[in-house]
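Quick heads-up: it's one chain on its own, the form predicted alone, in structure tokens.
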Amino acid sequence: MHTVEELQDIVNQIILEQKFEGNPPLLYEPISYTLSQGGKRIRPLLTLLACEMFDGNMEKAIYPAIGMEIFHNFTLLHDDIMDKAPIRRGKDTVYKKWNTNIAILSGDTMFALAYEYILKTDVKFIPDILHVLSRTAIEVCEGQQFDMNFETDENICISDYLEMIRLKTAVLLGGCLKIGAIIGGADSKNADNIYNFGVNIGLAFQLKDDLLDVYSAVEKFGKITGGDILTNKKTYLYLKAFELAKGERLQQLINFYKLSDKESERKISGVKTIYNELSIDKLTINQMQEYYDKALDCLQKIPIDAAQKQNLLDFAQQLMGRES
């Protein structure tokens, strides 16, 4: 088996052989220019990790591998584009230095792209990842629309957040696993399992994002801090807040969350103040627990020799530990 070290060294650098290249320029210079800036690679890691944590060929699930990193960054092109944001891993968003039009006309060709690479691999796989991959796709875009829903619903409870970001970021993490899983040669029960245990990552993995959102630098964390405080996103904290908040505390907050923009340093200042009233960093870090226990016990699960999920358990203890 590879180290997690050693499948990002080759996952970097098959995305980086790749030529993103043609006619338009306007249309392809987009999609080199936001694979090129790196990332985590997280999604394209978990089919490899899961590949072999099967015991299959690594190299069947490389090419559906860096198409599950297509498909994800695709995502990012349109979802940028919905929530305004002008930064993205430190630079600037595709329709912030290009335009919105161009902006979504990549992130399309992008979604066709991953199509053609999750293709290339044996063709008896083909059928079972082709359903995984269509069926993350709608369930994103199902996890995408909720988040915009939530922008005028008033009526939001906890739990349809955690419904939403399942959809949104939850089940691609584990689509890439069950991809990888099936490339690897498991049966269904054992996919589904490890399909089980990506989810539960993905959903500590979005409530460490909304954590770091408030509380990581900006040179860590890749884009602005506290962007969810100003735009008033109903993030776990934002909602445990709510919950919490009592009295004059929770007037406080309300008059915080009015604030213009021009006061956007008093804004984030004044509900992280709060937040910090009510401990809701530390009740986020035990929801990401719950989630985080949950995924072990899915993993616990596949029976196979514990030194063979290794790798996967390490790489899923540093996204719970990171910073960025």
The other form holds:
Number of protein chains: 2
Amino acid sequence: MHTVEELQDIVNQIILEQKFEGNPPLLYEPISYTLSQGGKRIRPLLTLLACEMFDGNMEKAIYPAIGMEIFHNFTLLHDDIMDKAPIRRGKDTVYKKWNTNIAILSGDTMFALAYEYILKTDVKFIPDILHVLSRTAIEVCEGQQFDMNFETDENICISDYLEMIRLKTAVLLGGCLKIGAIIGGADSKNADNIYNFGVNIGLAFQLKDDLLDVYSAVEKFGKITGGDILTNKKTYLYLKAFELAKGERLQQLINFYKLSDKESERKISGVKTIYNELSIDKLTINQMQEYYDKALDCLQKIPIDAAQKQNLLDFAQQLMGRES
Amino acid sequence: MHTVEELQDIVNQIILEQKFEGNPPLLYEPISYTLSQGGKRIRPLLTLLACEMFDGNMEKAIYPAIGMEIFHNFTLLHDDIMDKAPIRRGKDTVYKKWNTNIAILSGDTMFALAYEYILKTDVKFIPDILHVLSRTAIEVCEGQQFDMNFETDENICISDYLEMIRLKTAVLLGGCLKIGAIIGGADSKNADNIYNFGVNIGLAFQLKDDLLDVYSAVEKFGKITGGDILTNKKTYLYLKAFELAKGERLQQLINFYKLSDKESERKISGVKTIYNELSIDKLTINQMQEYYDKALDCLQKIPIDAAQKQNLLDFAQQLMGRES
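With the form predicted alone done, generate the form predicted together with another copy of the chain in the same format.
Starting with the chain above, the whole complex follows.
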């Protein structure tokens, strides 16, 4: 069994070794560009951790793990077009650096490449892990469409939001773990348990992201604190505040959110003041904790030695405790 | 063994039975819209024909066949965004009817759905047919990128063009046949032979398309004759004409191609006159015939009874003989 750091090094090393080259170069350069930028590599790591948790041979999971990272980066490429995001990981997004057509097509190629990588394992695992990727991919698309709908839909409630982030973010973490578990030899019940662990961790993870966007002490690389407030993004914090604010406070919240970019500091501090009055941070942390506890319950159900689970547990705790 | 017409009916029937429904509706409506529009259903038909040619059980190939049709329609959805095509099969394209973001995301969902359909067959076939789809998908993307590059690249020669259409169009026909052959029980040598048959038929098919765009007697549904000339598209006919035209004739050809949309009739008839003087139609037909003969050679190499091959042969002849 490897340590989390060893697995992280292996993932980074293997990605570095891959040559995403070919003709025409205009199709492949954005792929190299995207995959060489780093990022936390959370998804392939989850695949490897799950595989080793079930005492599987990590080497059989390494290419499928890379496949999941390629898939994840494909979704970012297309999301950035749809969200008109100019910057990711501190660099120009692909559609900005090249153009929309190239971002569409390089993304499509990455999706197909993800499947090619997933296939690089023992034949006996292929049908099951392929099902996981295809189902996950469809749900991630559903989540992204819900997210886009939310931009103009004024009647979003918290349960809509939680379902959206389940689809857009959480099922992929679950899927990565499930694929690792299958290759590790887990039976279908345990594969489902680790999937559900991942989905709940994913929900908690996204709530942490929402929280850090407003309350991070650390300046995030390529992101400004309060960015979600400035863009009136309907996050958990936003929806909770609108659920709880009444009377004059509600009117103030509405007015702060109406402020233009020219008054960005006033907008952020105004909204944050109301968030603080309503204890939105604590309520978000409570909801996070609830998902985290559910995740632990799912892990608990898997009848293997606690020591085998420790790496995955440490990694999950690390994701929850992060400050950026 | 079924007749071509019976297989066509089966394909249309099964596609009609599929419910491409789900939430959010904005993601799924464009998928139903696209797949209910008909089209020739050439690709799923090839899968079924290949399966039966090798005496396979057609029912095991039907969902993978539909998967290939879904994949093909996904590429059309994204191509229409990139090519800014407002009309397909006489109807608004998805990005026109909805918007670009929805066309990107519905397309992505169709790509994932294609994989889900491909998986609906015996487990033993899955690894091999999955490899075929992923490789084909990557090559189709390469072909589309070459096609986009050609719009602005002035130094395209005929061999560049043939490589582009091999990737963009022909490998998919080969891939559909290969998947059918694998499910039909063909060994890898025969699966490759039928793949090469399909690639050569695909090349001939695209040249026929180029030819019909200029010389079709029949008004194509949703397309005008001469459309490629009007848009200065670098087809086989265009490149052959520029290869052969010299001196004053070359200057005339350049001048005709410079005419604006306001003089569309003069442009089309001017270019056609030069095409006729240079026998471009006959030269295109000769090149088509060359690929068709190569295709027949590949089919010839497959050591099974000629009667078993007849349906596929009839269908290929039908594709070559079509007038629209």
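In this text, the rigid core denotes the largest set of C-alpha atoms whose superposition between the two forms falls within 1.5 Å. Not measured: the values here are computed from a predicted model. Numbering follows the first chain given and starts at 1.
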{"property": "Post core alignment: Leu259 C-alpha displaced by 2 Å or more between the two forms", "result": "yes"}
